[in-house]
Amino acid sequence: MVSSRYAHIWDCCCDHGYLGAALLDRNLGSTIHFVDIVPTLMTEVETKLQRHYPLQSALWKTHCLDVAKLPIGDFNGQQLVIIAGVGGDLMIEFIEALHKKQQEHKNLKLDFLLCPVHHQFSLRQKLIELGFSLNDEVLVEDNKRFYEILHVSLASDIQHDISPVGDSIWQGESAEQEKVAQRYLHKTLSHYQRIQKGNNKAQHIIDAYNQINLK
């Protein structure tokens, strides 16, 4: 999903900068932008970068700011915004703000790599509403927690519609992947069924997940 075709990669809500550092290690030739709104974290990240990546200083930048205010219009070339570690509700706010900026800069080529910790259904609905297309999606289980990772864009050579509940994430290519999908579907349905007990608004979400055909 992350390749050398991107001139600029934004590692948002970067925490300690592990993801961005891993991208620097891959020598993609991209400029990696480390972004977080917490000043102490960004000071820590910059100190680590200066210590461990002094020879690559031209290929990384740090930004202490709100993700919604990324200066994406100031840079040329294809850009990738990675947002992980936050909920789908906050992610929607970021995407709406950046989507507006993208509309103001017609030549801006911007993709998103998203990994929400919850509210995946709401996030997918918003992406559909805004006209995004799906490049790829994967389901990952780590330490008994499940993560949907979505690679999306407004203009893509691979025009796949985004499903509100996901599509290929349920199609396991191995027996273990099939088990991961089964566990995730069971957990997701249980979550919305608990919500449904006090809120009938969740029924359409339950119906959508019940239509998933695991293979």
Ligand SMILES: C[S@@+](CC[C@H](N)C(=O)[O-])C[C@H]1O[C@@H](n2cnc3c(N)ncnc32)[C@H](O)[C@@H]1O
Given for the second form:
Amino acid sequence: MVSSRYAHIWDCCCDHGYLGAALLDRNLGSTIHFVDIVPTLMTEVETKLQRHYPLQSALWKTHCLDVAKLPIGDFNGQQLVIIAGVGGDLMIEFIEALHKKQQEHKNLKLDFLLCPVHHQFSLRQKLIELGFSLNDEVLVEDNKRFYEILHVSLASDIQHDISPVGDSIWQGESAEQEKVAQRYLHKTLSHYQRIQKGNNKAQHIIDAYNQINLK
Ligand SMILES: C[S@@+](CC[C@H](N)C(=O)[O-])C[C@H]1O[C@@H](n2cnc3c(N)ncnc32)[C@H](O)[C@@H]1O
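Rather than the form predicted on its own that you just supplied, could I have the structure of the form predicted together with the ligand?
Full complex below, order starting with the chain above.
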């Protein structure tokens, strides 16, 4: 999903900067932009990068700012915006703002790599509404937590529709992946059934997840 075709990679909500540092270690040749809204975090990240990556200083930049205000219009070449570890609702706000900016700069080549915490269904619906297409999606289980990772773009050569509940994430390629998918489906359905009991607004989501055919 992350390859050297990207001239610029934005590690948004970077916290301690581990993801961006791992990308620097892969020597992709891309410029890695570390972005977080908390000034003290960005000062720490800047200090660590100066210490550990002094020779690659042309390949990293730090930005203390709101992801909704990323200066994507100031850069040329293909860009990848990575947003992980924040709620799907906040992610939707970021994507709406960046999508608007992308509409203003028609030549912008922008992909997103998204790993939301919760609200995957509403995030996927928003991506569909905005006209995104799917490059790839994977499901990962780590420490009893599940993560959907979506690689999406507006102008993609490979035009796959995004499913509101996911598609290939349910088709495990190994027996272990099939079990991960089963556990995730069970957990997701239980979550929305609890919500349905509280506010009676989740039946359409439950119906959509109930239609999934596991391998
Ligand atoms: C839980 S950490 C995620 C860390 C990492 N991305 C991960 O996946 O583990 C969430 C980070 O998002 C940052 N954040 C929250 N709102 C933000 C915004 N509007 N713009 C930039 N960063 C933001 C917080 O300061 C925090 O460091």
